[in-house]
Amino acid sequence: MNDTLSNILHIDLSRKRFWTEDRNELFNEMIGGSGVAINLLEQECPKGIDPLAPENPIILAVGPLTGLYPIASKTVAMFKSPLTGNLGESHCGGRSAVAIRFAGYGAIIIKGASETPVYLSIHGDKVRFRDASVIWNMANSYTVGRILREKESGSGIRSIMRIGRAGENQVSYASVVTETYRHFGRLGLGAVFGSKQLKALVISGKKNIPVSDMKGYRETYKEIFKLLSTAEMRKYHELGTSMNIIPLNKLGALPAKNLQTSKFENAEAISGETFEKNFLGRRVSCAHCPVACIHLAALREAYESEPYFYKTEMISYDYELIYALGSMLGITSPQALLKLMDEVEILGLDAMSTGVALAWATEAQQKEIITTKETNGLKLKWNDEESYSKAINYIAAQVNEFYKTLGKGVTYASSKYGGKEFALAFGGNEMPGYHTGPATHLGFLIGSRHSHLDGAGYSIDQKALAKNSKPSATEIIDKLIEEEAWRQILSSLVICFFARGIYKPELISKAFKPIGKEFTEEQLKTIGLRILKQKYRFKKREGFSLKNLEIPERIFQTETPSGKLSKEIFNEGLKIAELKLTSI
């Protein structure tokens, strides 16, 4: 029985053509996921290309453990980001990874642009280019999903990826919604879909995955499953990442009101504990994952025209959404916060970039940098859910020049209107929800995706705080690079980072053996460094330089748990990072 992981499906939207290529050597060398995707991006993406040009490829890649072991459930998307103008990488769970694997592919490359709206229907070897004219101007991503579920076959192992109005209008931080509650959220994959007039991708299949040692496979599977049932993983099931709100607020590390403060007086009202007690409707899981960390709130509201009749919306929430659309905007009501989350979901926007963009716009209006003339009549102010809801719709619809500018991110918006000192973006990507200390912000700056998921700097800060120590710039950079290099292996296996404490080198080597592959711990670490080096090579090719990074002044003004940050450690850290990342 042949493993189809090495099959790459090429799709040309311009010519409505597709073909399959076997790249066994690439998957053997680079494992899968991020490792394969960065290689394909280097090969397929022309140097200096406009991210919204037809030639910008969309790479979707999965890994060798997908469909075999629990929680190997992510799909890696790689592309040139319209938000940063550089490396775009986003991970998504749901059923996307197993659907791609069971369809018989390890990666999919989508290039070109259709002359008319289209969606892709991929069911195993059958690839169809379907007319999407009817659903193209359909703003609600929920509705698009329902229509495609009814129209397309393959339920159960089928994945439906689609964009909303924001993607159609090529907002630079538009997302791709998958299975309603999962997303390719960051860095603007939705805008790339929109530029290609690609409304959706539906994929399913029934291919088998070969196992050479069934007994060894069963034993390893049981071991992993048991480890995933421990208390360490149970916390993700019970409260999920929303458990971070209260502890970070107590630490003084929760960004609020555009990081004017690192404590939010109403944190408890929008905490994970409050959502669990008053709103939790159910927990769901990505395919082949026993943890079920996806928390859905049930928001019950009366219809405006029929006050005696109620509707219930199921809305996904987690820490990053609560931070970006909650504390950053001063929202104190959980109901109001859920409505904003729902609006972002419907329109297909990245919640983090949207929240940070609106926080910048609110402060800019307070400082009279912008007026109601720019905001289309809105008076943005903290804790005003109604105005923020309208602004979210204005961003997605691109109603005027200001919202078109804001739709390109706060780095771009502040370059046009001013307010750079409080425009919270790192390398062009809006700030995640951690103000724990120097490591977290250095991690945002030097990370290949400028994300908290790169080097987990917040963890370095919190450990230092617990030990009452102050690591040097060299120690911080070393730890950040070491962690990010190892995460390249996890994302090449497409392991959910929640399981990073379980899928350690020894267990990964053990998991490979029943499928006929051998990797030592040393080999894995070498491959991880090689993947990280390739990402930086691509970034430098596209004009990225650590020397040119701009650090928002606001992060030096607002207290962290260990006091105010010094510019010296950042200047030193960036110099050290430049040397180390160049010499990997």
Given for the second form:
Amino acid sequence: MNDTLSNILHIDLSRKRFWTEDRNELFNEMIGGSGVAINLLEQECPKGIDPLAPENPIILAVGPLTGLYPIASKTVAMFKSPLTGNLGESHCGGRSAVAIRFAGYGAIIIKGASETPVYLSIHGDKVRFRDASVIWNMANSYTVGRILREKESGSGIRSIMRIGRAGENQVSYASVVTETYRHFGRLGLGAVFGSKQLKALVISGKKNIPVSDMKGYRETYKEIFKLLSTAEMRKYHELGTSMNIIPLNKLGALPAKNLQTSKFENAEAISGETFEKNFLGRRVSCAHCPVACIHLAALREAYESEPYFYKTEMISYDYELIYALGSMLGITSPQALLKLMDEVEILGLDAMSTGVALAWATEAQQKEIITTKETNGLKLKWNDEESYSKAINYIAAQVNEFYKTLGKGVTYASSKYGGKEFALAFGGNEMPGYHTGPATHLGFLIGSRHSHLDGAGYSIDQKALAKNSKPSATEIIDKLIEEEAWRQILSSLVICFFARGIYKPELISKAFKPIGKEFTEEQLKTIGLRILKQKYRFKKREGFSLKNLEIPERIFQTETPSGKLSKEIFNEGLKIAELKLTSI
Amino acid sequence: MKRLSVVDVNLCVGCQCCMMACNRRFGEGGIAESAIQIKSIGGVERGFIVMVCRACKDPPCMKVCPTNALTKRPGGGVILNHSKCIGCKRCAETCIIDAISWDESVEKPVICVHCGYCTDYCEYDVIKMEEVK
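For the form predicted together with its partner chain instead of the form predicted alone, what are the coordinates?
In what comes next, the whole complex appears, and the chain from above leads the way.
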């Protein structure tokens, strides 16, 4: 049997047709995941299109090691982002990657738009377009998952990707939810699904992957598996990413109240430790990953109308959600925070963009840039869980002009109402939870996804702090680009970034051998740079320039652990990045 | 003799590394030929089910096999003789815990041989090998 990785499934939602295409050369050259997806995006996405137009392709790609080795379990989605109007890339775990791989595909391209709500049912070679009218406009994304679980086969091995109301209403930062607790969160894939009237995608399969050297494969597998049970990985299983709340707050790097401050007085109450002690109900894993970093809190709630009646919700929490919906909004109660997280999950929004948007709106209302006329009667203020819960629903439902505007992100909202200086977005994408120093913000600015995960600037800042050193703009930019280029290899192999310390170049080369593929460390690094360069080529094609990037004034006003940021390092850094990124 | 035993299903995180291990031990990379299956109870938040042969002393699957392709394994469970099997699926239908998987590529059952290879790849001690008296 041949490896089916190079099979690409094309789906045309307008004509309800599908076909497969073999792109062996593309997978051989660009590996998979991000590398393959950026090539397909360049080919499939016409220049200058509206991200919500039928022509915008949704590309989902997995990698050669998916299903073969542990933790190569991410699916890379690429599309033109409705939030930034530029490169959209989002990674998701759950069962998504393994299911796509075992269904017999390396990538899926979805184009066109359906005239009526539809969901895709893909089980191996069988692809069906199914009427989704009944589940369209359903209030709760959990319910949609439950219904599809009953309706579809493949229990245990399938992935169910779906959107909520936010995606249906094309909120620019709507997410796609998979297996209830994992997401294509950032940059608005949910809105692209919604624009195509694509409610969900169910996929499963049982195709084996041929291995030329079984003995070598088993040995290498064993070695990798062992490395994944070391302390370096266990931290993600124990407290999980929320372990960072207390140390980052101590450092003075945890953005709070729209980054009016970088220390949150109630951090302890919403810390990983608090959640573990009082709420942690279960930890689960993505398919083919022994780490199990997904932390689910059990929240018991009484029904007000019905005595002795309770429900227990399981709610997924992580560092970024605690930051965006917690400290950024001044939320001091862990229960209140969990409810906001749940609301975001139910409606299918990106938690980070939603939190930052609400933080901006709160400050805008404080400063009387907007009034209750805009907010639909709400008086947004820090720690006011009830108002925030309503506002989240107003965004998803797009109830009035203001929420329609806010649903396009803070860059857009502030261009209309004012308050740019405290609109915390970089390249159009709302800020992640790190105010660690210059590298993190330079990373948000120059990263191809404007994400903390692109070049991990927060790590550069923290290492510098530990060594009491002040890296120059050149040093920071070099490190960011080097890291982002290498991460292109990880995301082409769709290895979770949590395992970046395990899957070093040497180990990756070794993992390839039993499947008859050879990549040297040098080759991998060259391909990584090439992918990054291609992403920038796409970004430029769509009008991106490092020269006209806006930097919110707020980041210069609020202390970082190394003091206030200097503008010079940003001016210099962006100039250097411009030179380097055009010359790589 | 030993048999594979499910110790505490509440410890299961649903990573499915046991499934991949079983497939790797006997076949290629994947899950199609795995004799152990993990699925959620209905949403991962509610936990998981481990579906695997529990080594019956008096195996119902064996009794319904029309070609005697299944014989008693010392220590419980059965041994499959592939050449005798006609792929009628009666064994799989008879097992009420759905512990017999089906290999669609050859239309034959996949039945746990209690080798214990999967237990080395369960990080959470959900499954272990147990001595049978």
